[in-house]
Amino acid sequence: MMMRPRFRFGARARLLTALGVFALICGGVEPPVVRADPAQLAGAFGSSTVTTERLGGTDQYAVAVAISQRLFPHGGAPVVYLAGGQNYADALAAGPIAAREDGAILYTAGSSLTAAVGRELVRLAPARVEVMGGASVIADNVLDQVATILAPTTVVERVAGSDACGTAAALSARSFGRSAASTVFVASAQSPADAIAAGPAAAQLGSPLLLVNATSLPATTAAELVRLEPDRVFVVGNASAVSDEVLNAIELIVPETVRVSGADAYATAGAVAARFLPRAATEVAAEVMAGALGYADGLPAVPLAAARQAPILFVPANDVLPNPTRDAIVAARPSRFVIAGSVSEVVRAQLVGFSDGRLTVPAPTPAYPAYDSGYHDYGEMVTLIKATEIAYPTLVHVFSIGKSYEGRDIWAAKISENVSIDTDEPGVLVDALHHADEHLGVEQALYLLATLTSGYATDPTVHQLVDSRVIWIVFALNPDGWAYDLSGGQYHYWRKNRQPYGGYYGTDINRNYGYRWACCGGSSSRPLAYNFHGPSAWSTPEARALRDFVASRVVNGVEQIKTHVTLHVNGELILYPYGYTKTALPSDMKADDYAVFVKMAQTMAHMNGYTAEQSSHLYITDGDEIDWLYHQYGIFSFTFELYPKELGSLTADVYPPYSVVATQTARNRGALLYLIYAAGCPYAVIGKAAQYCSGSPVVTPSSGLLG
């Protein structure tokens, strides 16, 4: 709603914060792997063209066993590489070797043989068991336990060096003669995802994988490179993972050194897939292995991926599909996914959708600048909300409320306990992106969708609200202006839609609603102006689409939507009607309604740290949405002006950086849930539920709503 030249942060921290930092050095110890609730791991998504299979379990030991059983359904593995379940750096180099020898990788606790792993070893009956790492990683008594449960002829031996880099060099020396490998892969022991992603590629080329430190070339690794005499070394990982100094040191030993990398572990895995596994991008039977960023689930998958000439890609343990992973999948169009470990249901749905076309957008849409690529563009937004519908079919229905001027769908979602039934439960409307450059609003809407779906099974407050309300979210009311604002890979500070009039483009949709349109100096009659109100009320198809949707919720003469918020940027404000006048209680507002507005706004502001005030206190607006919704239907309608407060720069205020999105969207959780709660009877907030809502139960939320 703000009239200033917009600024916003690209704050879509997409729920994902970072890959996670491994304090693991060669020979170091990795923190324990955190597991998701096993109840959330069950099930898989399939379609007519894509098969999705999940190999999961309650911890890394069970995941490794599930992969082993998939790889050797009838037993009979010739060799098993045994890795430490809490410190598997010593086993990173074993991935391509295990694949080369048609073997499997299993985990064990360091002090004793894990029971389930022992049973899998007996089932596999290998001729050889290679224990990776020294006694500080896997104790000697574990080797004795392995020897005890297997046939007397089984060879049980340890491969170890002074640290993980030394262990990798020792394994290479044992497996490859001098000049036996023309190509060698190198990755950092501190970046296990890069080493895991390199595994299938190294296996395909018959190459060893050696490890280095992020900033130094260990003597053991250098000596093994000298012994192998390769023609080429592929360094997997960016300069943060393997420094240029390390690469230069390798170049003094090997004739050719090539870095294969991306901006992060996701992008590096995609780069490895694109360079070394071209068949995965062209063959109909290609598979994509996907693992959570705990990484532990990815290492045992290396032999399975290598056997199918499939890349290993990574996804985080939340509802976000990283752009590099998405791009690799779009390029591959695989017919099968094998998912190793815990992957959220929304991401699983996206994996299937991206490969079979159900979730792809028909026409390409402009993307964000590289430095803000974490934001969801129009296509990514559509994919995410449709994937959420696939993942939660009883809770979510995705639909379009109409078309923009240029013909783009204006996408919305209905969220309810049984979404297929049209109930008379109190309704709540949330909309975003009236103004094209206010991108944080889309991320806030997507955050709310994720909160109401992923939290339904575990959060009592969310569960209760979804069961007793019907929530409607319109994610981007101005898709044309959005596309224009991102055109050419840069921001254009564009606010209006793209409808031409008077030789200029664009009408401010939020000055085009029918109540008090163009009445009071709160908009402009000049087509060039950023707040041009259009030639007439409702002249924009976008405002008409919202108008017609709200009208469709009138049942038996009663509007079912009771509360509403429109998401804008910036100022950290909660605004309530009226915008057209500075009078607090004009003749077209009831005193009790005014009291409700003030109480609700103050309560929500207490939750998110915003400032509550009448809309006109910021500046006069006429023909705006919240005035119309309240006057026409009595809906308690608010504007959230999201982060940041005024920073003194157009860019800073209008385009918040991607890095703030997670924090700033989560900041509004309590306020948005309160808005949903209050829809049961808004007058209850001023103690007048009996007067206004007789016969309508007032649902009291579970504890924690204010959190």
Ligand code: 3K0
Contents of the next structure:
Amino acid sequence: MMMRPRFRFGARARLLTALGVFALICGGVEPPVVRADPAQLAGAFGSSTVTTERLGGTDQYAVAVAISQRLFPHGGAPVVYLAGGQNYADALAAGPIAAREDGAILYTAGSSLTAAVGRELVRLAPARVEVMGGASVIADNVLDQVATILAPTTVVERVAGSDACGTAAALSARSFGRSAASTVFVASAQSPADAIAAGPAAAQLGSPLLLVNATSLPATTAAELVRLEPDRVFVVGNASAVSDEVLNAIELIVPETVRVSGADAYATAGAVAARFLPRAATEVAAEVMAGALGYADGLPAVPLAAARQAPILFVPANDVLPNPTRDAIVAARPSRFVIAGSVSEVVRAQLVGFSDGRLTVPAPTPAYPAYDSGYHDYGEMVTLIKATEIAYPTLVHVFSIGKSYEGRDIWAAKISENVSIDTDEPGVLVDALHHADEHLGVEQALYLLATLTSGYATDPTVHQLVDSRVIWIVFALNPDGWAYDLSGGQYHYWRKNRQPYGGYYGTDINRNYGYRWACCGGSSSRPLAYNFHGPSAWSTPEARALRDFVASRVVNGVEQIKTHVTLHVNGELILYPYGYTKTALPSDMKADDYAVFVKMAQTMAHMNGYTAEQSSHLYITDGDEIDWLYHQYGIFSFTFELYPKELGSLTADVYPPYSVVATQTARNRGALLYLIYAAGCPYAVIGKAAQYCSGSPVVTPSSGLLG
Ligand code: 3K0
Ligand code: ZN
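Return one more block: the form predicted together with the named molecule, after the form predicted alone shown previously.
And the full complex, kicking off with our chain again.
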């Protein structure tokens, strides 16, 4: 049965509206949502105060079904609003109306009803199905299919205007009598996130949501505003979402027109939350991905959020919460999150951590220029590694190995199974950012942390290595130089730390280590020089922090760290000691060690396509880290010079664009896992495990690990 739009006000709809207002005034009234399975809500990531509940699915269709099942665990929805899964602008206005009518929102493909959605409709057995939009959005045969699978008494009808704005106006006209709404919300049909964020606020105030275009007020919307005669209008969205001209045009109809907005969709959602739902105990977080459809998971969440009097905030597809979302959470400190769609574990940990106080807003640090904003700055890095610790508490422990010259923490993570227990498992050290402008190294270190944690449950090789090794990652040894390099919103090609000496700033930390310091022309005694070695070995607090950390891993006279890589940029090289001399096998290196270095470097180079060579082959370096680590402790220590190969352009060489980061960090996965594997007995790689490692736990390599 298919009918034209009808204008009906059922007694049930009026009653629910009244109940909604009652709940708002009285506060504390349990919203009409059943309790979740306690197992789902059990303290997320060990939080005693904050829980998360995920209503996920592989796509927006499945997410909508999951939300519907959460809202109506026993079926029996009075009404279902059906939105086009590929084009849901026509359904945006249905959010607050579905909430008002205690209904659900489901998605359908435009041309036919999928089996899963059909099953959910049958389970809900609604008295009414409202199909949002014209036949170009949802074809007539979908209405026929819906009518076929539901009871004959079901009203299946279409609500449609000539476009999304017209559909919103038609829905408003159907749902609200003349002057029935004192407040109206307006958002842009082209900014679905704003319209979705407006949904719970509109539901809270019993308001319709109308749509406009970014730069024009459609006649249908204007006419509906005239008909409704509201006291005030809230325009949700910034001036690029709804232009000032459109706002002014609305103001001519409704003088009290107020914009609620932020710099972007995240901030607008935060502004809506702060203004209309500031004391919510629950927040609904919906994922935002690139492209408008990424917001789709939020629309079916509107009735759920409204039932909890909760705002909807957006989270990104990447791994760090946008500042406006973070700030909205810190302001509200909700005790419960409902997550619509898929959200990574580290993002979920940030939702929880910022709410229960285990994460705090980092002090402002210089940020990357907008074109490279995907790179993690110092504050984002700290948030991410601490969130990873919250997400994987048995695998990750985050700590500082000391302070930089200017007093910043030099953050590190220990990764091992049962991380709180100090075992004698072979150790591996990975560090990054000796040189302040070699940003890709930090991303590589973060990539390794993500690989070892997110892969632990799913990847047998990662699982085996984390179970049998202790991996230490120092993410940024030179935070002061890093901050300086990013200062003022542009890159400064700054390499050294920021310790003043002789009237100039900065020592090259990778020339400040204590073996053969300043011996051989591989550094400069001039404080102005890019490779100034400092006034004495260990004059930099950063090199001392690294030194003292490595010394702290000596147990019963034996250094536990067996292999090491320091991450630099650039050249696509794998370098091994010594740097101070061109001699391949000087008297301070054992022949077997040399063989191990060569074999390991060549194996890793085979895996990542880099070139393996002795450090001094690039140029002589003295007082560098790998020479000291090998000489002092016999650690098989390497320098990775990351992407790209030498191009001869300083910008392209040192500052590869963010677009290459995912590929160029993933490229080193195998080599880094091999380095971790080899720590079990480095001499095994030259077939001398029996001679050097008898009694040591030589872990069998996983298939594929040896390249
Ligand atoms: O081990 C090494 O040879 C280090 C090479 C490193 C350096 O400290 O000079 N190259 S970089 O400065 O271009 N990253
Ligand atoms: Zn470097």
